[in-house]
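Starting off, we have a lone chain in the form predicted alone, written out as structure tokens.
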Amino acid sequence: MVMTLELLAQRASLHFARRYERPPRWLAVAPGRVNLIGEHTDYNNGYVLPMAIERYTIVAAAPAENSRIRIASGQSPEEAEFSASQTIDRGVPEWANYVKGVVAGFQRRGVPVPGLEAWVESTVPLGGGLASSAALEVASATLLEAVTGVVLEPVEKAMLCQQAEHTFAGLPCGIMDQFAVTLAREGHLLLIDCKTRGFDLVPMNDPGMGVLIINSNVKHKLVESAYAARRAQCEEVARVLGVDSLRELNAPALEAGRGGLDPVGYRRARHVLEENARTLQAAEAIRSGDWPVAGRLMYESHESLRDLYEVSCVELDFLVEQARQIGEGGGVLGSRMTGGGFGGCTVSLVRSSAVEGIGSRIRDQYHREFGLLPTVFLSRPARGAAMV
């Protein structure tokens, strides 16, 4: 059983005051999060449609007597040190870049940052396409505007966000995971605009319908690399077709252009161009309680993931269509995979009263395929970052 966000907090700050010798003054808290749909889009300018979920990163802190920031994570053993009031720069462990880039960031803003002691503990699954880089990188951002007083306008924290994973991380990461971590609302999914970075709340609250999410449990070493050459694949097609961003080509000018693009650029920005489309059809489906529609949305969205933009693996395909076989019938509407590919996690609009039946069947057809056991849970559209 996921523990509460409740369970979560006292966790932390239990383990932050046997670090420390103090208690935490400072809790900070923000979602992982999950896509129903539009899959590589975000970094090509188009619409995206994920939602907070209940599982959650919490940094605690309190103010240290120097300009030192010590940090320490439950999810490993090895804790950072770094100045506050020096130029900082990447370093190890690795999952601490993430806080560096957001001090970085204040810093950069003219924001003085005094010295911390921090404890971070998470239950958002790691590498599993939920954005657990982002809830770290957010909830870091959020304790830093209670620590200076200095609050940011919610879209430029999540900008500064995105630049930390850039510049700390080396991810050139799309806004979305940022910004649905920032500026997501219980009970709603977030239809964002990543040309305009507007967004529009798409109500979910129909207690029949749940989102559930199988974590394959798999993460194959392709994912960084690949996902850096689908982006630079996009921008080559961009650049031939006259355009800033995939975002401004339509379908006719697409295969207009067709004759002077290579085979893969073609179907990469086919992909983007569908998804698009899909993603707005969905968030209207969704508005109006079609949840067949969205469903087969879903469907076909993953189909497009793993021929067209070829981001997906065996274990994701065989979770899908293991959703497919289910069917409606049995309380499946539909299902893709979610995240950058190659492993991590795919995501099923399901109905609620038959969520056990579902989780358990494709658990045990996952582990007599794989020998690897799925983690399965339901998530309802949580709210996004606080302090505690």
Second form
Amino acid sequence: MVMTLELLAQRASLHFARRYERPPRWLAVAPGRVNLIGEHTDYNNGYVLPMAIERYTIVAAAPAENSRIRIASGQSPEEAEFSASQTIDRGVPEWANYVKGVVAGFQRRGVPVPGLEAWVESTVPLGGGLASSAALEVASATLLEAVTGVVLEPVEKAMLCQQAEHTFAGLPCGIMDQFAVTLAREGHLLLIDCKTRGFDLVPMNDPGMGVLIINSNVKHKLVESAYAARRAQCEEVARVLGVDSLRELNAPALEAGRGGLDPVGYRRARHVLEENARTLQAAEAIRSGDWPVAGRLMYESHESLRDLYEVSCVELDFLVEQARQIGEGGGVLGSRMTGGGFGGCTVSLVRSSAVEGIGSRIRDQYHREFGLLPTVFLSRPARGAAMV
Ligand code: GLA
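Condition change, the form predicted alone to the form predicted together with ligand GLA:
Full complex below, order starting with the chain above.
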């Protein structure tokens, strides 16, 4: 059983008090997220369909007596300390760069940040494709809003956190994770238009259906460089075809321009165009409770990520294949990798009544194949970041 938010908050307070010998004044929380469909589309100004999950990162904090920020975590033995009043640079420990980047973002907006002592606790698996870094960034930004009294407009807050990831963690990510973690609503998916940065809420509260997340517990090397390479390939296709982003391209225009593209660029662009269409269709299907259609689109998304975008791996393919073999008769409607890829999690749409059996069957088969246990859990769509 994973810890509830209440217990996690108690734990963060307790550890804070042990470390700093007084209770925290603030507790800021942000969830992880899972993306149902719309993968590698966000930085192409496309559509995504994530929801926040019932896994959280909490930052507990209190004012310091000087202008330094000290931050420790239940997930790492290494602490960080830096000046809140001077220019901040990335450094070690690496996990603290997400927090530093957010503090730097407030400074850049002319918001002075005072000295703080802080403690982080989290139930979002680290590096598992469930936006653990966005959860830490957005929890930190939520804390700083409370501390400074400067409340950012939510989209700006998400963009400040995205910027932190770009400059302090070196990952040129899109806006999906920070946006979902900031703006998510209980019982809903967010259909985000990453071009306009507007969103629609898609209710996802049929008690008969569940979102099953399976963490492969592998993370392959080169994830960051492969991500940056995919982004660059997409931008190159857009440049060659004379559009601002792949969002501006349609299938006939891509086919017409195919001769001028290298085959890899063409495949990448085709994934993005088709994935955008699938995401809109899936949102529609979920709205009308058409689970078989939503599930089919998830399988198609996975195949495209595997074959055209080439960001899957054997472990993720295996998990999706096992889900497919259980099939609709066994309660699985659809399954796909979720997040950046090269490890991390799959997300599956399952009938609630069959969840237990599905989880244990896939767990056993994965263990037999790779000698490693995956982590399996269900999540309802949770709310976005807040003060506790
Ligand atoms: C990571 C990034 C997101 C998005 C996904 C792929 O999670 O942080 O911005 O690009 O990969 O869809």
